[in-house]
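Let's start with one chain on its own, the form predicted on its own, as structure tokens.
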Amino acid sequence: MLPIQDALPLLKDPARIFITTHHKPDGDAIGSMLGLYHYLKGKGHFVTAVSPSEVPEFLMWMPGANGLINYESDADAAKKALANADLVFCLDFNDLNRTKHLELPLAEATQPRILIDHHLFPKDVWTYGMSIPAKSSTCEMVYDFINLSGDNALIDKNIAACLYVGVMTDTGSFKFPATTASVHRMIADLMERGINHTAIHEDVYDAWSESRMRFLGYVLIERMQVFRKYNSALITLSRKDMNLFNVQNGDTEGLVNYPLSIAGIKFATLITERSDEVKLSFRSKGPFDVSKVARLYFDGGGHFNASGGRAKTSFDETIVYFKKILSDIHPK
């Protein structure tokens, strides 16, 4: 992979872009993703930005999501523009698989294919890219990008405010170790352009249905269990749980961060039954590695702190495999 400064000569002229981010995004894919968009869009270049599936309701808000297209609901379009695309930007993931269902199109695009994220190890797909696992968000390194092209004056209020949200949420409101002095530099900066961190906070975090409110209680009490002796808390979620609830997109999102909040508990584990696999999250506090958990025993991966992976077996049989692993796993 070459450095995404070699990079910068194919955008000299207005150039046709699809941008893409992971299946299921969060709040740093969708905030890269848009922010990316919005820059590339007032450099003169025609720009798509494709989902790989649904974006979260909390998230529709932000400047520019109503015009994404989700590859699920709308494959023909997205492989068009994928098929006319002369370059393809693919943000907040390490590996075409965590695309999902655009995978096989990925790997097919002959265009060349520029990385911008913050994940271990990434797989040598990429023509040029960043990935700096170093960094807060792949929200930051889209500012980086941004100022490496000589265009901080090109961040307006929209480009702003997606950027933000992509920092706020990946560094858990600048709490994660990763929020180092220059996060704070890039935020004062955003902020001068106008944004309302009070709004985006409450759009972000304050906008709950009543039923997902419910849903987190039912959780927190009948599908958690905590584990004192190996310091580790475990949540379960089968798919009849989330049809009692009528679970909708981007409802279990932070699920996995409450248990950290329990005194002593440093390792946090949510396992999901989707209609499709069987998904793991995985958190810690301090010195414990969960992306070597997701790579070693879920076929995953992620950061220290923060990863996740998938299981083959079922969601029962997933669930006694954590536990039996749990003893050897745990952080001391």
Ligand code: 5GP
Given for the second form:
Amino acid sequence: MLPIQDALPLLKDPARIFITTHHKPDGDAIGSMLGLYHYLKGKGHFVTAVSPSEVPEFLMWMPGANGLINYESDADAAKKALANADLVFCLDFNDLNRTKHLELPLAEATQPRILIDHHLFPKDVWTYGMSIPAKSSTCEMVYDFINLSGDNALIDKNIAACLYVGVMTDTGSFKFPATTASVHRMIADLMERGINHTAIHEDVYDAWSESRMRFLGYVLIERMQVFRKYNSALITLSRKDMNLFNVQNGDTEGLVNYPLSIAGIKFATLITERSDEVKLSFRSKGPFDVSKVARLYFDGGGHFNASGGRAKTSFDETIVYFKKILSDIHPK
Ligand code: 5GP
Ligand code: MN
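Same protein, different form: I have the form predicted on its own, so give me the form predicted in complex with the named molecule.
Up next: the whole complex, starting with the chain shown before.
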């Protein structure tokens, strides 16, 4: 992978650009994609941004969210844009399999691929890019990319709002260790573009439905197990649980973090029964590497303190398997 600086000449003249991110996009995925989208459009490029799956409701207020193509509902438009593109940007993932149904079209595309991402262990399938696991978020890296291009002055209120969302959501509202002094300097710069940070926090975090709030109460009482001697906790969500509360796309976002607010709990796992697979999410506090857990046991990966994976076994079998390995892998 060549340094991203080497790709800048490709952006000297108006180009047709395809931007995408990972399946089940989160705040950083959509924020980085839309931030880059507005920036490149402002520079005179022809840009199409494609999400591999539906954008969660809590992000639909974001500037440009309505113009995103959802690959799951409009694959033809997405494929056409990809076929016509001169360049492909891949944001907030580092393995093509994270784009699910888009994996094959992306793998077959012959245009230069540019990576901007902060996950560990990137696959070697990019022409240009930057891969920096120490970065707080892909949004921070899009900000760096805009500055690298000498375009700080082009960051307007829309771009600033999009980038703010990704940094805010990926840092647990500026709490996690990757929230460096330079992240705070960047946030100060974004705030000077006129964003309303209070409104952004409310739009993302305080827009729950009543049933989502009651679902959280139910989950914490009925579906959270605490393993004191392992400094760990596990939440399990079956399809039945989710049907009971009419759980919507995005409603399980953040659930995995709650057990980490219990004193002494350093490792939290969420096991979710999906229609086509069993999904696992891992979070930790301190020196326990959950990306390793995801990689070694659950065909996944991610960051040191936040990772995910999947199992092909049934929901119940996966829970039994997880509890079995927990006795070996738990934080001390
Ligand atoms: P989440 O638990 O929110 O789905 O994911 C947490 C982190 O782990 C995210 O940064 C996400 O990109 C990464 N991650 C989640 N699932 C997978 C997976 O199946 N494979 C890999 N490589 N990373 C994942
Ligand atoms: Mn991210």
